[in-house]
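Starting off, we have a lone chain in the form predicted alone, written out as C-alpha cells.
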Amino acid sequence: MELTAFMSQELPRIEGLLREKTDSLSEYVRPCAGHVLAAGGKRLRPLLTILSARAFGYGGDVLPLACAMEFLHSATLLHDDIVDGSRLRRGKPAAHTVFDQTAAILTGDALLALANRMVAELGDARLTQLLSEAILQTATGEIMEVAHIRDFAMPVGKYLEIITGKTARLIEAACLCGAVLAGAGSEGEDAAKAFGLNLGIAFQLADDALDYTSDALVAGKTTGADLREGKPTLPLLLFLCSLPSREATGCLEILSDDGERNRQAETLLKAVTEGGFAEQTRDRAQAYIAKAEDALAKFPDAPHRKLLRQSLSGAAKREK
C-alpha cells in the first residue's frame, strides 16, 4: 500500500471520530471547536500514531488515541493564534476572530480536557502520562517562544530548544504512544521516540523556511508573519550571523523597533531569501529527516514502516 492509499482509507475514519467527539461537546463549546477542526490540516499526528502502532504489530483500535493527539494539537492552535495575533489559520479566519478570545481560550482548554479523557479511557496509565508530558513540553516551548519575542540576538541553540518544545514533542508523543500501545518494548519505543522527535524538528524548520518563501494563498497564512510578529526563526538568525558586525548591529536596531521592522519587512524578507538562508534552513531540516530515517531502520520490517518512510519524503520540502 502507498501512503496516499493509506491516507484515503484512514482520513475518513479520523474525521468521523473527530466530528463525533466534537458533536458530543456542550453547545457552548461546539461551534468554536468545530471551526478549528473544519479548517482541515494534514492530520499528521493521528496518522503517525496509527502508523507507529501498526508498524509494531498492533491490530486493535488505534483511532481514539490517534484522535486525542489531533484534539491536543487543535487546542494548541487555538491558543497559539491568540498569542501570535494571527488572523488566518490554514487560509481561513482564525477562531478568535470569528468568536472572541475568551471563547477560543476556553474551547482550547475543553479540547485539552477531551484529549486527556479519551486517553484515560484506554486504561493505560503510561499513555496518560506521556500525553500529559507532551502537553507540558508543548506549553513550555510556547512560553519560551513568547519570552524570546524580539530577541533577534538569540543563539541558534535556544531557537532549536524552543521549536523542539513547541512542535516536536507532540509529534514525538504521537509516534511513541503508538509504539507503547503496540507493546513495542524499550528498543522499539526508543526508535519511535527518535523518529518522531527528528521528524518534528524537521517539520518546524520547514515551516519557518516557508514563512519567507511561501505563497500566502498556498500556505494559508501571510508571508513574513513570523518576521512581522517579532519571532526570531532560523532563516533570519542565519542571515544575521552572516553579516559583518557593524551591519548586524544596524539590522538588530531595525528589528527591535516594531514600526521600523514592519516598514522594512519586504526588504528583510528579500535579503533572507536571496541570501539563501531559507534554503539553508531547509537543508537543516533534511539533516533531521536523515536522523529520522536512521531511527526508522530500527522499526520492524513491515509494510507500515515503508509508509512512515514515505511520510518523511515531503516533510522538508512542503509548500504549506
Second form
Protein chains: 2
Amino acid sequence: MELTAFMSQELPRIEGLLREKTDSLSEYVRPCAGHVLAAGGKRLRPLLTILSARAFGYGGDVLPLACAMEFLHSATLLHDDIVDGSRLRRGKPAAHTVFDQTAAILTGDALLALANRMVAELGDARLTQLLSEAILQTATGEIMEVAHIRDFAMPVGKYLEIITGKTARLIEAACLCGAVLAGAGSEGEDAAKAFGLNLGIAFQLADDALDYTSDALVAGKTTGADLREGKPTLPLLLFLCSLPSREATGCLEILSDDGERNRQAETLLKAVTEGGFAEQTRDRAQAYIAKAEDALAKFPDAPHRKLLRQSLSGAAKREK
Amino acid sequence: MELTAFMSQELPRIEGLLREKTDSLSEYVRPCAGHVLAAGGKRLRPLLTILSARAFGYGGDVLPLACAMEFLHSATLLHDDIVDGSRLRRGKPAAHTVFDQTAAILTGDALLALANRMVAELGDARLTQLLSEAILQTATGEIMEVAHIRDFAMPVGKYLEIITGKTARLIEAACLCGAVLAGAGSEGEDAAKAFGLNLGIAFQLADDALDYTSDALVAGKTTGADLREGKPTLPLLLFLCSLPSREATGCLEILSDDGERNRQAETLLKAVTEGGFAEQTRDRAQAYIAKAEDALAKFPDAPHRKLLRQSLSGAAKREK
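Next, give the form predicted together with another copy of the chain, keeping in mind that what was shown is the form predicted alone.
Shown next: the complete complex, the earlier chain at its head.
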C-alpha cells in the first residue's frame, strides 16, 4: 500500500471523529472550534499516531488517540495566532479575527481539555502523562520564541531549542503515544520518539526555509513574514553568521529597528536566499530526516514502516 | 481539631509544593506562574481535596492532587483576567498587565498541562478524566458568560448555568477527586460531588452579592465592577424581575447602553442593595450551603467531616 492510498482511507475517518467530537461540545464553544478544525491542515499528527501504532502491530482502535493529537494541535494554533498577532491561518482568517480573542483563548482551553479527556478515557495514565508533558513543552517553546523576538543575535542552539519545544515535541508525542498504545516496549518507544522528534525538527526547519522562498499564493502566506515580525529563524541566523563581524554588526542594527527592518525587508530576503541560506536550512532539515530514517530502522519490518518512510520525504520538502 | 488549626498545618505544605513545582518550570514560564501563585488566595480547592480524601479515610499523600487543583485554578485566573480585561487580581496587578498577554496565555497553558501531568503521574486515569471534564466545563462556562455579557434580560436559570460552569465544576472536581483517591465508592463519590457542586454555587453567589455590597478596600476590588462591566449577576437580575414590566423595560434600556449604565451606576447599585437583592442573593447562597450540608451527612462520621462543615460557614459569608 502506498501513503496516498493509506491517507485516502484514514483521512475520512479522522475527519469524521474530529467532527463528531466538535459537535459534542457546547454550542458556545462549537463555532470557534469548528472554524479552526475546518481550516484544514494535513492532519499530520493523527496520521503519524495511526501509522506508529500500526507499525508496532496494534490492531485496535487508534482514532481517539490520533484525533486527540489534532485537537491539541488546534488548541495551540488558536493561542499561537493571538500571541503572534497572525491574521491568517492556512490562507483563511484566523479564529480570533472571525470570532474574538476571548472565544479563541477559551475555545483553546476547551480543546486542550477535550484532548486530555479523550486520552484519559483510554484508561492508560502513561498516555495522559506523555500528552501533558508535550503540552507543557509546546507552551514553553512558544514563550521562549516570544521572549527571543527581535533577538537576531540569538545562537543557533537556542533557535533549535525553540523549534524543538514549539513544534517537535508534539510530533514526537504523536509518534510515541502510538507506540505506547501498541505496547512497543522500551526500545520500540525510543525508536518512535527519535523518529517523531527528528521529523518534527525537520518539519519546522523546512517551514522556516519556506518563509524565505515560497510563493505567497501557494503557501497561503506571505513570504518574509518571519523577518517582518522580527522572528529570528535559521536562514537569517546562518546569513548573519556568514558575515564579517563589522557587516554583521551593521546588519543587526538594521534588523533590531522595526522600521528599518521593514523598509529593507526585500533586500534582506534577497541576500538570505541568494546567499543560499534557505537552501542550507533545507539541507539541515534533510539531516534531521536522515536521523528519523535511522530511527525507523529500529521499527519492526512492517508495511506501515514503509509508509512512515514515505511520509518523511514530504515533510522535508513542504513546498506548500 | 478546628479548621484554623488544620489550615495552619496544611497551608505551609501546600505552599511548599506549589513553590517546588513552579520552580521546576522553565525560566521562561516561571516568572508569570510565580506571580499568579504569589498573589495568594485562600487555597480553597487544595484544602477541599485534602479534607475530602481524609474524610473518606485516605491516609496517603494527597498533596500532588490537591496542588494540581490550585494550578488548574491559577491557569483559569490567568486566562480569565485577559478575557475580562481585569487590571487587578486580589488587589494586585493582574499577570497580563505585569508581564504581557502572551506570557499570560501561554503560562496558563503551561499550568493546565502541569496540573494534568501531576494528576496523570498518580497513575489513575479516572482522576485525569475528571480533571479534563472540569477544565472543559470551566472554559465552557466562561465562554457562556462572555456570550451573555450585557444580556440583562437573561433568565436566572442561564445565570445559574454560567456560574455552575465557570466556578462550581472545579470545586466539585476538587472534592470528588479527593473521594476518588480515597476509594470512597459510588455513594461516597456522589456525596463528595454534591457537596462540592453546591458549595461552589454558593461561593459564586456570595461573590456576586459581595460585588454589590463590599467595601472596595476590604475585598481588594471595586464595588459595582460587575455592573460596570455589563455582567448580569443575580442581585441585578432579581431586581429587574421585581420591577413592573414598563419600568423593567426602561431599566433594560439604560443597562444596555454602556454610557448610560455607567453614568447611572451609583443609582442602580443603590436600588439593587436597598431593595434587598444582594441580601436575597446571599439567602440563595445559604440555600445551596444547606444542600452541601445535606450531602455531608452522607460522608463517614470522621473528624474531617466536621472541618468540611466549618468550611461551609466561611464560604457563604465571603466578606473579604
